[in-house]
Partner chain sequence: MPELLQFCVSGLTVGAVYALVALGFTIIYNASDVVNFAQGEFVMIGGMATVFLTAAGIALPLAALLAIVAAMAIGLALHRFAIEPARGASAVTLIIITIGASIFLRGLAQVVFDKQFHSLPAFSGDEPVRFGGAAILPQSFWVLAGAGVIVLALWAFFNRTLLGKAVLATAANRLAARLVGINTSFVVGFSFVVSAGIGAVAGILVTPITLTSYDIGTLLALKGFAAAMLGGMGNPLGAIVGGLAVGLLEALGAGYISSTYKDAIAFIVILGVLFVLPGGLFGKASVERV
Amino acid sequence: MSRLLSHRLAVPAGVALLVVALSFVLPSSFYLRVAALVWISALAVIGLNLLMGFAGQVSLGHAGFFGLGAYAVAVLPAQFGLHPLLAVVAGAAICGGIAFLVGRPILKLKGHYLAVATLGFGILIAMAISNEAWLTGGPDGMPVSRLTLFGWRARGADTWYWITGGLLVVGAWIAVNLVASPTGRALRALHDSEVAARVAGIDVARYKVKVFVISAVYASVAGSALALVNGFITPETADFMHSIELVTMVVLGGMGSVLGSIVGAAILIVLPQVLTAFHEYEHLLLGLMMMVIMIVLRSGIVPSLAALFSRRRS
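Isolated chain model, in the form predicted in complex with the partner chain, this chain only:
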């Protein structure tokens, strides 16, 4: 089972199956919309998981990249007339570039120092977005023009369900291949011991920056997708609480697990939708569930369940 779960084709195929199967089950466009939001978050979480789960580097500012991606598809078409698809690419390039520039000095830091540095970095991006109102509409946010391609307009929950689902499958496929590649092995080596990895001839700093850039691009593309789906964007996409939400999704689902990323994203996106019925107690219940899940399944839902399953079999 666990071998099947980590097979290179099994994971993206499984994700594709999930996306197709769910499309038959979900009863209305509201559910399709929530599912699309899950796919988008899962995409960002897979990227962050590459950084946290495989390379062992925490980032408390990842929503900064997510927000930059989102604002790229809002600002670039509105201000410079760029096609939204090109804006997605431009956003990803900008995020990758920024991650490349700040990656080396930031990733020199370890543990909690890295946490506070990425946190500060994320807050700077969020503040710039909400303060530069002439460009971004400030705290009120700004509208995002519809995605059109050769006269076809992407609209409706089902259209976006398939587009975001497709993005997730591609993202999962790239991640699984990356993990199985020499880069993935190098990342796992430096996760276990940076010194040992260096002794083995791995350029630790270069690989850390590489995975930081990759995870930033994942977050940026996910942010762009969210902006296009919602048609409206606010600075909250880049703020600290969203960064924390992304990290929580990674840890909740399971570090180093692509499937865990999807499970973690699904829980934190769906749970608030369910809890709105208890709107007064929403935060109380959300916090309580986060604590209970992390105490009971401390290595994350998917790895914990996988361990349970394999123990029962043997």
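Got the form predicted in complex with the partner chain; could you also share the form predicted on its own?
Shown next is a single chain and nothing more.
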């Protein structure tokens, strides 16, 4: 029991320590902004990892929820005068509701069929955002109202660094506790074998929808955070390539690892910034490094390194 409790506290405490420590070493607002983008992506990836890594369900359309959350804080304040914070909550509720409605029929599918169905859902959301120009600004995007609270206005890279870092700590804490709960044990059971889980009395369909809704809420909050940080939003946040990017972050960092989600997000956000020094070879080097990582660390970076250290200690 004490080991379980320490694990529940160690992961969010480690993430909080990372956020605080980096604030002392990052030299400028540019690096703080890049770190904030890492925290935002990591938040979305943690949610997707709950769905893919722990429950074993594929989603190639998760950027759709990310985009809906982003446009919620753009459209609701502009069209209905809603406060941006309430728009974040409303966006999460809308994404959770949509995930609940589409999750049950979609999650009956398996393997490639499930992947294609979620891909279609993501494309549908992206097309709706692009085509409904009267509401979303169309392909040109739209501005996002700045977050103000009791006269205080959130602006500057350092402010958003701490806000997004706080969101990531809370997201990691919720995920770790969820994984350690009976729900988490049920998710791992259906990941290993849906038939065995059903025989053991687990309501497989209910738990699939449950984790799909939770992962959609994570993506929505992350999307809202990105929109508020940038002050502007475009349909690219919901497109297919962004969905693939989120899945790649999950696999690179490690399936079924909360810390792996952060590592995967950091690699795909930070590496392109570093590789800009190589100009024409940027994408070539990025692809090559990803291939090497997956060949050498097949289970993802964090689980593979954890297994390596465990073997050496034993």
